[in-house]
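A lone chain, given as C-alpha cells: the form predicted on its own.
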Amino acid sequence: MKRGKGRNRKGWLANAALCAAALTVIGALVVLPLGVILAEAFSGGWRLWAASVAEPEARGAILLTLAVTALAVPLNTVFGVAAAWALAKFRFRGRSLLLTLVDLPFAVSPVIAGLIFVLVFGRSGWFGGWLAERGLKVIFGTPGIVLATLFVTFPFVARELIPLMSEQGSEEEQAALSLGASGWKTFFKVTLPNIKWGLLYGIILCNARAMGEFGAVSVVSGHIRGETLTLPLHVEVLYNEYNFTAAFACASLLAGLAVVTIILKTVVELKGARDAA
C-alpha cells in the first residue's frame, strides 16, 4: 500500500510540474504579450483608442483587410473542399503531386511566396508587360494582396478535411448514389453534414490567418498608405513612426480577433466531440 501511495504521489507531483511548466510557457508567450498590447492600447484612455481606430488610414486598412478576407476565405473554402474530396475519396494518377501542392504553402516562406508573385505579375515579370498593356494592376494593388492571401491560407480548409473524409470513407456516398441521388444531392445531404464541424474549424483558422497575414502581403502591397495597407501592415507603419499608442490600438483589434478565434475554435471542437460521441 505504501509503495502504491508513493507512486501515486510521485505521479501527481510529475503532473503538477508539467502543468506548471506548460502554464508558465503559455503565460510568457501568450498571456503576457496580449496583456501588454491591451495595456498599451488603452494607456491613453478609451477616447484616444477610439480616435486611433477611427482615423481614416486605420479605417481604410480595416476595410481592405475585411475585403481581402471576404474574397479569400470563400474561395479557399471551395478549393479546400474540392481538393479534400478528390484526395480522400479517389485514387488517381497525380494524387501525390496534388497532395504536395496542398502542403506547399506550409513549406514556402510567405516572403518568398510574395517575391514569386512579384516575379510573375510585377511590371518586369513574366506577365507584367501583358497586364500593363491592358491597364491591369496586380502587384502593388488589391489583386496582388488577394492572391498572396489565397496562397498562404489555401491549406487550412483542405488539411482539416482530408484526414476526416479519409476516415469516413465513401460507403455512405456510394449508397446514396445507388439509391438514385444526384452528385450534388449526395454532397449536400450526406457528405456536408458529416464534415460540417471540420469544415467550420478550417474556415475559422483560414479566416484568422487571412486577417493576420503579414509576410507575403508586405511584399506585394507596396505599402501605399490609404490604398494597399492591410491592418497588420498599418500597425507596422505606425510603430516605425513611433506612434506607439495608435499602433497598439490597431494591434488590439488583431489581438481581439485571436481571442475570438480561440473561443470559436474551442466551441467547434466541443460540439464536434459531442456529435462524435
Given for the second form:
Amino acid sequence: MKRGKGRNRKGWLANAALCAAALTVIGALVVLPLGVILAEAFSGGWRLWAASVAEPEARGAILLTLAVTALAVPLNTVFGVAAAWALAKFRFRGRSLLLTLVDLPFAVSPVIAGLIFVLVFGRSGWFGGWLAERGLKVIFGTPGIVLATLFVTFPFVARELIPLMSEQGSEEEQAALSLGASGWKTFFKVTLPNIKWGLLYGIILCNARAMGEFGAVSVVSGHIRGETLTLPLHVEVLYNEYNFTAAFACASLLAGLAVVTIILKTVVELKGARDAA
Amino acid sequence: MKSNPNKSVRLARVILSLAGLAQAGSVSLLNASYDPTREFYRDYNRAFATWYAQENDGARVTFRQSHGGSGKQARSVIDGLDADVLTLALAPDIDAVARKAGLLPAGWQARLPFNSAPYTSTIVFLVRRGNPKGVRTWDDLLKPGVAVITPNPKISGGARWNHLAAWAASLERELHGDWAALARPEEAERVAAAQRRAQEDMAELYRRVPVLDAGARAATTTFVQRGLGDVLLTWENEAFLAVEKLGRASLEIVVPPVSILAEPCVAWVDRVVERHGARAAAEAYLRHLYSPEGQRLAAQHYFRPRLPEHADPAHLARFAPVRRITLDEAFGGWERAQREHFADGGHFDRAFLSRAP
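Output block for the form predicted together with the partner chain, input the form predicted on its own:
Every component of the complex follows; first up is the chain already shown.
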C-alpha cells in the first residue's frame, strides 16, 4: 500500500499513544498490584514470610489447593479432550446442545455454581439424605471443593481444542483408519500430536483457574481452618484476622504460581507457533 | 496400562486424611462460630484441651474452627456442615438450626446457665482519634454530616444487635426509660408515638450508611482500612480488637450511656455429637466456658464475663459503665424482635427503603 509521509507520521504518533495507554493500563492494573503484594508480603522480612507460609494452617491450605488441582486438572483434561473430539470430529443430533453445555460454567456465576452443589448434595438437598445414611460427605469437605473446581474449570481444555480440531478436520484420522490403525492408535499417533500445543495451553489455563478459584469453592468449603480452606480462602481469612503480612505472604505464593503459569503459557505459545511454521 | 492398587489405596488415604476423616483415637470438635470470636476461641481451645486431658486421664481433644457471619454459619450447618458446637452471635441463628434441620431440640437455650450465653457484650461506637464529629450518644449519630458504618442485619448477627440497640436507645429517650409502659394498655397511644419516632430515627440512621457489609469483620475493614464513615457501630469486643490490632493512634472507642445487652449463645448439636461420639466432650467444652478459666479468658478477649468475680480486675477495668437494655424489656424477646424488625417488610426493610430520596 502507498501512503503519504504525513499520514505515516500520524500513524507513528497514534501507535505511540496507543502503546503508552496500554502500558499505563497494564502498569496500573497488573504490575502495581503485583508489586504491592510482594512489598507487603516481605514487609516483615523473608523470615516472617517463610514462617507465614510454613505455618501448619497455611501448609494445609497449600496441600489442599495442590490436591484439588491434581484431581481437577487431569479429569478435566480427559473430559475436555473427549468433549472436543466428539464436538469437532462428528456431526450428531444434540451437538449444539452439548456445545452450549460445555460453555455453561463460563456463563454461570461461580457462587451460583457452588450453591447448585449445596442444593444437590447439602443435608436437605436431593442426595443429602442418601449420602448422610452412608456417612458420606460431599459438601463442606474435600469432595465438594473438587466438584466445584471441576465444574468451574471444565470449559478451559474443551474450549481451547474445539476450534483447533474443527479446523484440522478429520481427513488425517480417516486416512489412518483406512490404513488399518485402531481407534486408540489413531488418537495417540495422529490426533494427539496435532493438538498437543493447544491441549497444553488449555491445561495451563485450567490449572491456573483451579488454583485460584474463590467464589464456588467459598460456598462449598465450610471454612474449617487448616482443613477445607484452599489457598485463596486462607488469604481471605488471614486478611480478616488483621494478619496482613501472612495474608500477603500466601497471596504472593498464588501470585508466584500465576507468574509461572504465564511463563509456561508463553513458552507453549512460542513452541506451538514454531511447530506450526 | 496397569494401575498399581497400592498406589491408589495410598492416594485415597491421603485424600481421606486431608478431609480430616482419618483422625481416630481422639475426639475432634468442630466449632462453628461467628467472626469476632477467632482470637478468643484460639486461646480457649488450647486451655480447654489441657484441662480436659488432666480431668480425663490424658484424653485428647482437638479442635477445628470455622468462622463467618453468624447467619451464614447457621445456614452452612443447616446445609450439612458437621459442627459439633455452635457459638453464634445470637439465639435466633441457633434456633434456625433447631427448627429447619432438627439437629438440636427447640429448648436448647435452657440447657446451660444464663440462657446459654456464657459471656455478653454490647454495641459501642468506634470513631476516628479525637472524635472529630463529637459523637457521644445515639442521638449524635443523627447530627448533620455524620456517616455511619454498620453491616447488613439480614445476614450479620452483629448488625442485628446494632439495629436493636439504636431502636432501644430511641425508645428509651421517648419513654424516658419507663419500659413498663410497653405492657400497660392505657399507654398504647404514647407507646405507638414513641415507636413511630424510633422508626423515623432508624430511617434517618440508615440514610447515613454508605454501604452495608456482609459481616462485622467486613464492616470493620471498611471503616478502618478503606477509611469510610465517621462512626462504626460494632461489638464492644470487636472495637477493642480493632484498636489493639489496627491502631491506637488512629481510633478510639466511645461507649454510649445506654446500649443493648448482647448475648451471643452457645449450644452443642445433638445429632452431630451423637454421630461423632463426642457428646461428653462437646458438653464439657461449653460448660467450661462458665468456669473461672473460661470467664477469665472471655474477659481477656473483651467479652463481658457473666461471673466477673472470676475475671482479672485489670481486664474488667477496661469496660466502661453502660446501661444495657435487655431484649426482653424493649422487644419482648427474640422471636418478636426478629419478626417485627428483620422479617421481610419489617422495621429494617421499611427504614432502609425509606432512605431512597
